[in-house]
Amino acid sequence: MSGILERRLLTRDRGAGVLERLWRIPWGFVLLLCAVAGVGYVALLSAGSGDADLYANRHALRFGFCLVLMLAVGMLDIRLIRRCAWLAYAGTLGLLVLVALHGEVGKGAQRWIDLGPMQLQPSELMKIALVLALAAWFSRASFERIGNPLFLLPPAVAVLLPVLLIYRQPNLGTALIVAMLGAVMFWAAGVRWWKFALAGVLAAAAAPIVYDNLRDYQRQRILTFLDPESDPLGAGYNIIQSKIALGSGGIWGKGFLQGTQGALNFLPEKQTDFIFTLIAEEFGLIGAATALGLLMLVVAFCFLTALRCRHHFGRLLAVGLGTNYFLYIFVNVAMVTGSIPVGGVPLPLISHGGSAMLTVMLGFGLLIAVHLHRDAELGAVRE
């Protein structure tokens, strides 16, 4: 009879914690999220020439779906998410190497794995995964003990693997983005400066054999990056006609449905990799602008749940997080804007599809827990 009373006790305080965490998930930061993704329906509703059909309809679908993820990924406990770390890393690793044995094939690249309903691309949970692994061995380690060069090495490896898994699909871009992330996590955990400064002199020694075994076509995006005018009508023509978008809003737009390097097909993928510049023809700078706004207010509340983390774990993973959503941010925007080479990286919840944001929505997710445990204690560091 007691052992009956005890379940239906846990049973009830296992309730009253759901409802208690649903009550403290910060949906402030959840209205923020539904505002950008509006902001990517508006846009993908223009790249469709206002047939919801065709990009719009199946963003919001995806959102809807992506959103109850990231609720309850929420709702898990924080000290599962940590012993459950590594797990997520190997077989995210091992999806990798399922895309180089057996994945889909498009625009000469082998990336995707396929679903049916969608197509996997695993080099974008990698970025998640990675963060997740890194934040679960640098959280129980002392500070003099992350001084120890092999210490270190573990960690290396794990950054290592799944860029030259990526680089070799190839996806040279995800596969930087993926070692920067590694290196800011490194930076977070408190490895010493001049560990840095020999990994940038040993990169910069590598940097010329890299070149020569770049492809045909990623060699010629960095010449096209540097002198955009020498091919016009090739390799140089996506820049340009962005370029052309972009200034041709001034400051505030030519309307919605009213832009002509969009609508005439001038401007190149742009429900995907160029939508920024689709946003800036019709809203102008002042449509970029808040959409950039709404954008950095989401990694605003990645580094401010950070900050307000009392624990180790917690505050190494809103950092890799918030700097993984930064990065999609920054290296698209820059892409766009003739700042870096052209890539294929695309603006996350604005753009039109489903790995980029599964993968945001699986870290944001990881992001609420952080938040919803913050005050949690989870054991001391290894000296």
The other form holds:
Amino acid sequence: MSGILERRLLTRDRGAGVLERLWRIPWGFVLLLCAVAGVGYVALLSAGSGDADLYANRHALRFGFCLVLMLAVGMLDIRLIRRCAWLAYAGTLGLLVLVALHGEVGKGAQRWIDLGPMQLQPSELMKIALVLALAAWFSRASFERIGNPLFLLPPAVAVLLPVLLIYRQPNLGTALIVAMLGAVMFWAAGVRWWKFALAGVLAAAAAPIVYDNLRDYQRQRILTFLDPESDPLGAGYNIIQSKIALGSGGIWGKGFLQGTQGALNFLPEKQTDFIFTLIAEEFGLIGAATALGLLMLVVAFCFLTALRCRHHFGRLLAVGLGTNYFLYIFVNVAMVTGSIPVGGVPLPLISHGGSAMLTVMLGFGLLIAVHLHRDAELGAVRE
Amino acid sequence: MRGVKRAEEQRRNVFLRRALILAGAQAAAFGFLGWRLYRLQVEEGARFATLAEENRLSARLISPPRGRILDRNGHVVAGNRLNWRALLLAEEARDVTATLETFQRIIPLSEAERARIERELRRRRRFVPVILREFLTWEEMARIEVNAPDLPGILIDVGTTRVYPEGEHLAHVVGYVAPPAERDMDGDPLLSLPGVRVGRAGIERHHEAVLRGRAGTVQLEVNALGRVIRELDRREGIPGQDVEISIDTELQKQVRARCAEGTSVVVMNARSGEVLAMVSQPSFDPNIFNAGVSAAQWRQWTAGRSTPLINKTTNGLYAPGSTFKMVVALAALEARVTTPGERIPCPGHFDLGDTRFHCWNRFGHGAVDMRSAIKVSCDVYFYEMARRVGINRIAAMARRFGLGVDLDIELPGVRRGLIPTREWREQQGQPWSMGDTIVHGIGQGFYQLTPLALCTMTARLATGRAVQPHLTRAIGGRPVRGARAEDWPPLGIPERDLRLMRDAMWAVVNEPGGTAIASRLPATQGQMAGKTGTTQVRRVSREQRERGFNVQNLPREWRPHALFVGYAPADNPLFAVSVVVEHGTSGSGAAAPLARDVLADTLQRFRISPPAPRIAERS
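Given the form predicted on its own above, I would also like to look at the protein as it appears in the form predicted together with the partner chain.
Then the entire complex follows, led off by the chain already shown.
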């Protein structure tokens, strides 16, 4: 009886007390995130050869800030979130255009906006904004309506626009991830199999054209991936050294701060893209599998939230957010194990770096909002 | 409203189904990552662990000091000197170009040096020092130190370099070192170290393995750039061992001072075979090889006839001429084709069919026995002896005296020389004629012998034992060979015959009429014995002979070589000597006086007091 009452309080009364909502926050999930960030802290301590001031402390500080932001976002009303979804999308798209025009040039690509202490990559933010916008778009559509190609046209444009902008930066890896994220949202919303097949055929037909337009370094990455040993001191160096570091960790690892590949700089960008390698080298298969397990739990929580949610907006949002984090993890770990071409994708919450952490923490804020409002009555199918 | 509810239900079911598929796919992806980790960390873990160690560890070699070469008195004739070098460490120089400019104002660098430095600076990593200048003097070092504040990144360090204090006096014996070439690579990792030198000639080359020592190793931990992080393990190498040679540097210098260009002298301890002096003129300064030989220097060394790089005592080949006559005499005695007392008439020539062979004295020597044939060096007597003995028995006897065979001398590339035989000539597709045998009776013809071999022959004549010439006395402080006459096996020639030879050789120097009577030792130093030799380098034609041939009128390079072999003291042989003066015209005129002076120097150097003078006794 009290459960129903509470549910009503939350669903009907927007002004439910802040304390009440704080109480409802899934603290276990927050703790899980803290554990993941803790793994990151230890790994970054090692990346700094034991010097916490180098990476680890800044990582902790940044995580603390993002944690507060996440909780604040989590307290927002889900209806407000849905109402602002397209606004957020439009804003982020604007940032992408801005970056294309005036962005800081870093690593040969225009990707960053300088915000003083932190640099912002709008392409990261776009992942959240896109999930939000697509969830909002599909939340009121019936299954039949989704079958209407005209209805699918605006969201398809909404996916392709940022994908093109990011690809032009040029950042092929992120562009592909955004495209995949969009595809997953379409899939979760119920778009028919054959439409994916059609899109797949079109993409395959376009692949040679895309390859011709790739930058040299992007082509090199693909070629290097196909045969990393062919260029052991050049482009294949990263993959080989990463595999050596991983493999030499063995089952039990070399021990904290005992890794040689990272400490002696054989491992490139060990504090960002290759942080997982560092964990695997020093803590072995045990440590790497544990870290992977924690990350999997985070993704699993997203799916559980989706399944528990009683409104379609929340479901789609949760699945999209979970998939977003999953893609980070999969691409990064597959990359460092030499399973897919190297593509500059960090491991958020563990890697050193702000944009990706801000992005996923914003996403988890939204997820908490979904969790808090899982029984809210919104988004009935519109005829 | 019911429709809405059904639609809601429908899309929820679709979503649930697809969300589960999605979750399943993602779980499978995690499984894939786990499998990848298992593959890399467990199945291939050992391989990658090895690769990681290889990445991390770098073994470097430390070169051991090269062993020194000492003479018989412990005097260093090849040593190591500290080599002060100026290095540039690019990463510590704020501005490499500016630092180089400043350095160049203090110590001028040549265009070539400048080019080498810039090439190395481009090629090497910034923490690897580049050598700017080697062999700094104290004055140059002081100038660098004073200007140190203006020279960031310039360091002075010290290595070693080979130094030969006696320079060209001992160059042929001691040899020299040079950076290893491809063919020197014998698998010793030490040879790959920069700055390492290998022996190229002489003792340096022969005792290379002993002198070189063994490299030590340092295990270093390096980072990805190759910078050394720390030293993990150090194993010191084994220093090269000192080699003591039998040369007496003082004697060597005295002998050298007496020798003109084209002269070779070997002085040997007749009993032990130890070589006391070995002079080949002209010589060269082996120190030049250290810094690298310039093209001009090399041309100067190799062009022309003087060949300073060649040790003529071991690599110069000469016909022995009359110095060979004792061998022919002994061969005749052993073959019993004559007796010491048999007298052979010498009319000044020897006819074989239509061919006439001349004696050096065209008026003839009258009837000569063996002793006087040697004393006056009668050619006709030995033409006749050769005719009776035949070339092969002469050759066999020659080989017993160390001629035309490999000697045990510790020098690389020593020439064996040539003692012809009938078979040797036939192998060349030529018949051996009696005329050939006749000519070879007086040491002319195809013979090719080194001064060292002639000295060995003399020592064997003096001792009757198969003395082997050698240079090494001790390695690492331990004596190497026996140094007494008893260490060598007897030649197996009757003592009576040998005594006859020695008596004849004594007569050559000490009896009126002997070819070297003008070259007696000063009375205070006792007596020496010996044999002169004069070998034609060109055939003397009949017309020349009839016109009154005089060698003094010939251009220098057509004049005969002058030879002398001898030993002293005559009644108790201790030292053997051989002298070859190229184009010296006459053995008695050029070689014998030099041999006398050399033996006098040797006797004095070793403080051998003369015994009571021996009275000449005629037989």
